[in-house]
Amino acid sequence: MDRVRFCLVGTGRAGMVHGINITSRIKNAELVALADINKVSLKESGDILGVIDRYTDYKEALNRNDIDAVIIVTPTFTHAEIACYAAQLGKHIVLEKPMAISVDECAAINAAVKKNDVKLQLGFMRRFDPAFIQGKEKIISGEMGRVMIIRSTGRGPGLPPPWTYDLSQSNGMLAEVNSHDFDSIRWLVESDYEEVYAQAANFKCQNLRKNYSDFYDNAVVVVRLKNGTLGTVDGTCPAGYGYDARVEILCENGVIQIGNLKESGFMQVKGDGTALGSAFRSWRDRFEKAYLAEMEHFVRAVLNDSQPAVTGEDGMKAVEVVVAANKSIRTGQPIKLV
């Protein structure tokens, strides 16, 4: 095999990021088919990407013999079905976060991947971001001493799609937005979660209260990891002012900060004290390089028959802590993880 031939299932915003990277920025990769039940999105994306073969039924697309791998960028509640079907057909899989709705669904995906000997990579692109990689390297070097407290902020500018309002379909904002925070904390400190305590509120979306009583747009989660590290995750969506992803890592010998609220890194402070700058408007802008790097990594893994860096086990661990945090919100109690 000299190139990886992809089918993209899901042609929304995140799907198009992957689609554009495959068609115009990655060598040894080809996008040969698109699948989406939304005919309008399917046509528009196909025209932009220059992909002729388009399907409203993902099964019809994946049954093609000339497809080596699938990129799944669909609503969370569909992930397990599509991923398991792809694995059974011997297709390698890039699966956007969150991995699935439940730990059991994650386990089913991992079992199908193992049984059919295919590769699975989760879409935790922060692990491929230069600033996050630099932070990880500083921790590993030991020069900062052990990590004592890690604080991760994840805020989205606008509301996600309506299906996410129902927590049974999405696991809420902590899954859709803050899965990245939970994964990067675990990755940076190299430890699993031991205990989770969470509080949440609906401050900005009063119109959703009637039909989605458990919906929240703000959450704060306190965690303890098995190696003793303490941490917090705070999430807001919609934040309004822009996309905000930052991490502060307090170590014995100092502090590491990852991420910048300002897109350009420039700020102007006027004589009256007014500060002017521009925030990232989108996650696509903030992590443009990381999205490209993660897909390049997956293509190499398929061609070289190597293990992708972000596995199904990583995806399952992130779902596990999100489920525990939502349980803590409902019960008002800290939740122990096995």
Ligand SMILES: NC(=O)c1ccc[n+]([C@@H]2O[C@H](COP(=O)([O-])OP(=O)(O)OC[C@H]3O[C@@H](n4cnc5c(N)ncnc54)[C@H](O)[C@@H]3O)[C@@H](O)[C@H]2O)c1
Given for the second form:
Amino acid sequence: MDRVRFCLVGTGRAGMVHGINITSRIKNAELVALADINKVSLKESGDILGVIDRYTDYKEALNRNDIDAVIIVTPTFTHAEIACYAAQLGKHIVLEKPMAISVDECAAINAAVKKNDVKLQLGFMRRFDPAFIQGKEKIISGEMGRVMIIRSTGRGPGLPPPWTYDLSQSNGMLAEVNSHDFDSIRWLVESDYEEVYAQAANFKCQNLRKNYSDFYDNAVVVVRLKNGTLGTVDGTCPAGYGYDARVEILCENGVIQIGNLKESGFMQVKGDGTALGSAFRSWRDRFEKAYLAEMEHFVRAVLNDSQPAVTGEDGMKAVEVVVAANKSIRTGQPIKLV
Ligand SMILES: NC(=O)c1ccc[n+]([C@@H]2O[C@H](COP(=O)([O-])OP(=O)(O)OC[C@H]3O[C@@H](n4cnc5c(N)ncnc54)[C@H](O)[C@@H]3O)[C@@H](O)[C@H]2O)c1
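Given the form predicted on its own, corresponding form predicted in complex with this ligand:
Every chain and every other molecule in the complex is listed next, the one we just looked at coming first.
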């Protein structure tokens, strides 16, 4: 095989990021088909990406023999069904986070992937971001000593699509936005979660509570990892001012900061002391290079028959901690993870 032929299932916001990378920026990859239940999105994305073969039924698309791999970028509640179907057909899989709605669904995906010997990569693109990689390298080099406290802030600019409002379909903001924070803490510290305690509030979206009684737009989660590291994840969506992903890692021998509120090094401070700079407006901008790098990594893994770096186990662990944090919000109690 000299190139990987993809089908993109889900041509919405994140689907287009991957679609554009495959069609215009990645060697040895080809976007052969698109699938989306929304005919308007299918047409618009197909026209932009220049992909002629378009399907409203992903099964019809995946049954083609000339497709090697699928990128699943649909709402979370559809992930398990589509991923298991793709695995049974022997297709390699890029699966967007959150991996699925429940740990059981994640286990079903992992079992199907193993049984059919296909590759699975989860969409935790922060692991491919240069600043996150540098932070991880500094931690594992040992020069900073043990990680004592890790704080991860994840804020989205605007509300995500309406299917995310219903926690039964999405697991809410902690899954949709802060899955990344939970995954990167576990990855940076190389330890699993032991206990979480979460508080949530709904400040800016009171109107959504009419139809979605458990909706929240802000949350703070206190975590303890099995190696003793303490941490917090705080999430806000919509933040309004932009996309904000910052991590501070307090170690025995110093502190590491990853991420910057400002898009560039530019800042103007006027005579009255007011400052002007520009924040990242979107996750697409902040992690542009990382989205590309993660897909290049997957293409290499398929062509070289190697294991992708971000696994189904990683996806399952992130779902597990999100489910526990939501349970903590509901019960008001700290939740231990097994
Ligand atoms: N890694 C990241 O930074 C990142 C960023 C945004 C979204 N995401 C993830 O990507 C996924 C999609 O999110 P989005 O914001 O792009 O959503 P979206 O609503 O913009 O797009 C989802 C698309 O999937 C289509 N769809 C729904 N059910 C389908 C089905 N059964 N078969 C085929 N198509 C179907 C919809 O019509 C829509 O076009 C989610 O898992 C989300 O968490 C990841």
